[in-house]
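Shown next as structure tokens: one chain only, the form predicted on its own.
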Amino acid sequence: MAENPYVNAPRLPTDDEVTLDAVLPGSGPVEIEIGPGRGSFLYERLAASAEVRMIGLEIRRKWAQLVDERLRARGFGGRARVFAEDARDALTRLRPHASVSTFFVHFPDPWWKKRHTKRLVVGDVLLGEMARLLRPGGELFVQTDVEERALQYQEAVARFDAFSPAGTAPGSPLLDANPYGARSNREHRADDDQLPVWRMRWRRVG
């Protein structure tokens, strides 16, 4: 049986606590993308914002390895890494508290049936860890092309006093446009096909 070519995809250290500077040395603000997939958002965001450092947590080993390699090939290896990790587990080990400037979650939860609701990535576990890791004023950006999911995410985040809506209109998390100068692969497709996208942003309460 042939060996899995992605068996050695990059992983976080196995320590109970992993500091961000240990896996991505540098001085710029740290942004984390949950599920970067093929990496379009990472590449564009790094090109648009020369000061940021970025970590991608991608559960699929193939894309974690390929995108991590492509980041180096494009000259971003000193500012970005992708690790083959389930974000819900990985975030519990990241330190220090209040050290991340932005979390990005693009088009998660590709399950349509109601029985899969309990599997939602954007749930209490993930949100609790993001609240712990975000610095005061830090941002959580979530987008989806499924209206029902957008409503579920808003309800989930509303359960946490740590987050305040930071959308276009006061008191709402909904944004008229993506403000980060970068788009994910799926966002590119949705925009090309003129499909609606629900974009939401919250800020970490001090």
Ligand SMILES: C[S@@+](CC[C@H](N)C(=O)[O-])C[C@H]1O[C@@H](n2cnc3c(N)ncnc32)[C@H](O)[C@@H]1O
Given for the second form:
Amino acid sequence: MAENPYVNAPRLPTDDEVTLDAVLPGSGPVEIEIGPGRGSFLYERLAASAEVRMIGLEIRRKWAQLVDERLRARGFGGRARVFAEDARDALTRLRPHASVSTFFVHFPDPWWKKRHTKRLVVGDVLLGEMARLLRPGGELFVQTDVEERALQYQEAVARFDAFSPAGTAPGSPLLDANPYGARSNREHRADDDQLPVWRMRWRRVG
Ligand SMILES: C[S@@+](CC[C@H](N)C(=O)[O-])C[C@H]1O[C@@H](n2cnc3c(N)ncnc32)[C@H](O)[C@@H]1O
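Switching conditions: you have the form predicted on its own, so give me the form predicted in complex with this ligand.
Below is the whole assembly, all chains and molecules, this chain first.
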């Protein structure tokens, strides 16, 4: 049988606790993207913001490896990595607490049927870990093209005192536009096709 060409996709160290500075040395703010897929947001964000360091956690080995290689080829290897990890497990091991400046989750759960709700990536485990890892004032940005999912995410985040809505209008997480100067692959497609996108932002409280 042919060997899986992505068997050596980059992984986080297997330690129980993994320090962000150890996997991505440097001094710039650390941003984490959950499920970067083909990587467009990472490339554009790194180009738009010269100081940030970025980590992608992508469950599909193929895309973790290809995007990690392409980051190096584009000169971003010193301040960005993608690891082939299930973000729900990986986040539990990341340290220190209160060290991440922004989490991005773009179009995470494409399954729109009710019975798929239990598979949702954006759930209590992920949200609890993001609350632990975000620095005070740090941001959580989530966007989706499925309205029902947007409502579910809002309900899920509202159960955490750690987050306060930081959208365009006071008290709402909904944003009129993506403020990060970068777009994901799916976002590019949605924008090209003029499909509605629900963009939401919260801030880590105090
Ligand atoms: C619908 S795609 C969106 C890709 C990209 N964010 C975009 O907007 O173009 C969802 C992505 O999340 C990844 N993913 C799903 N579950 C994940 C998990 N538990 N941990 C990390 N990545 C995950 C998928 O492999 C896929 O790349």
